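Given next, in structure tokens, is a single chain: the form predicted alone.
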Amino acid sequence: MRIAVVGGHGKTGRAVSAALAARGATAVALGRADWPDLAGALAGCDAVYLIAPNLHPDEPAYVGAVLEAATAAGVGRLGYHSVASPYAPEMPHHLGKARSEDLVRRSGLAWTILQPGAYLQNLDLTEPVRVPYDVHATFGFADLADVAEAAATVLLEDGHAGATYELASRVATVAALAAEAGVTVEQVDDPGTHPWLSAMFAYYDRHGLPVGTLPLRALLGGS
């Protein structure tokens, strides 16, 4: 099966591809080089998994010309990576997400979506830790592995379309992470490095973003 994995460079995009390729899948991996003919990179291939770049400033636009050009090379099935919570107002990154959701719902592909919660990979649990929300508040992180393992599975095997599902690995809270890698934590000031980051910090500080882990357990053969 030749699968197409669109953010194919970024760190997700490899983690997929490798998840792919060792269930004897042909992943390719797309990125900004290939976009002038997107089309015709993704003739050929069965599935598409899409992954938009990081706080891109129209994810909508970017998802509905991914979906244009599959439907233009007769890919019928695709797989998006959304986000935990999509639809929340407070964070215009997540809302971006939801607004694309609603595209891959009504393109007329066989779809699969994925909402991963906050990696797990990206706190440095090597050195004290020090975030910018509420070192207590609730997380269901996932990791990385596990989301591309799931990624894999919804699309090589049957009974997955039309579904969408939340990803986590493990409930926590940083720091309870932190004492398990015996290491310190605490909360700092937001460093206000984009704008979108510091609304999304001040949710967290708020809420946290709680995910339920009996899906992908599911998803991965566990019970």
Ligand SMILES: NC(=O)c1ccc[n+]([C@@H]2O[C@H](COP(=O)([O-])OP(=O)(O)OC[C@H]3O[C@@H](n4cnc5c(N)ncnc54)[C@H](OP(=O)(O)O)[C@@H]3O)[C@@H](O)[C@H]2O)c1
Second form
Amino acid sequence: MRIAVVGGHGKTGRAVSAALAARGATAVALGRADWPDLAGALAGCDAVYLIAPNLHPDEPAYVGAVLEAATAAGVGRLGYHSVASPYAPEMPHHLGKARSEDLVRRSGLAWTILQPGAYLQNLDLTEPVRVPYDVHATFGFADLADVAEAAATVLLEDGHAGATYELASRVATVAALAAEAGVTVEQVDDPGTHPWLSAMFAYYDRHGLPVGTLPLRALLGGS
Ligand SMILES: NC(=O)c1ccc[n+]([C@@H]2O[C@H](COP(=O)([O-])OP(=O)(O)OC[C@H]3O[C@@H](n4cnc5c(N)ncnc54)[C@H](OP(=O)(O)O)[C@@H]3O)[C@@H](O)[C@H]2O)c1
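Form predicted in complex with the named molecule, following the form predicted alone:
Below is the entire complex, every chain and molecule, led by the chain shown above.
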């Protein structure tokens, strides 16, 4: 199987490509340089895994272009890398994924949507942890390796067309993870690096981002 990974050079794309290769598939990582002829780059692929870059200013346009190219190239199978709780209008980048999910579902392709929670790898637990939100808020954290395995499963195995799976490896608070790792933790001010990140931190502060763990367990158990 030859699988294109759009956005394949980022940390998610590299993990997905590695999981695909470990199962004997050929992963073709695509980046910005492939964008001018995406349909050409997708030709001959059996499936595509679609990852938008972090905080893309217009994710539905990015996703729409890939759907169009996949259709033109005759790639019938598509996995879309979304996020847990995409329809959270207070977080613009989540809303971009909610709108993109709608495009994916109406694309006519055999699609599967993965909705990972915040990656465990976002936190560096080897040093004091400082986050700009309530350290006692509840999250469903996703281990990137688990997410990549789930992506490989839905792309290489039958039975996942038309499915949407939220993905979390464990439910925890940042305070609990820091205590486990033996490091200190504190809430700090929002650094204000990007308005969409500020919106996300404000949401996390109030609501966390809870995600159930059963779908991921079922997917990995079956692989
Ligand atoms: N971090 C989390 O906790 C988390 C949780 C759930 C979901 N997600 C989602 O996971 C995705 C992020 O994955 P990541 O961190 O691996 O991504 P990333 O590092 O931001 O993505 C980099 C890839 O996107 C390509 N790219 C960047 N800008 C582009 C543009 N304008 N047009 C076309 N391609 C472009 C890059 O191409 P080049 O190779 O040419 O540089 C590269 O292949 C996001 O959609 C994010 O919302 C993240």
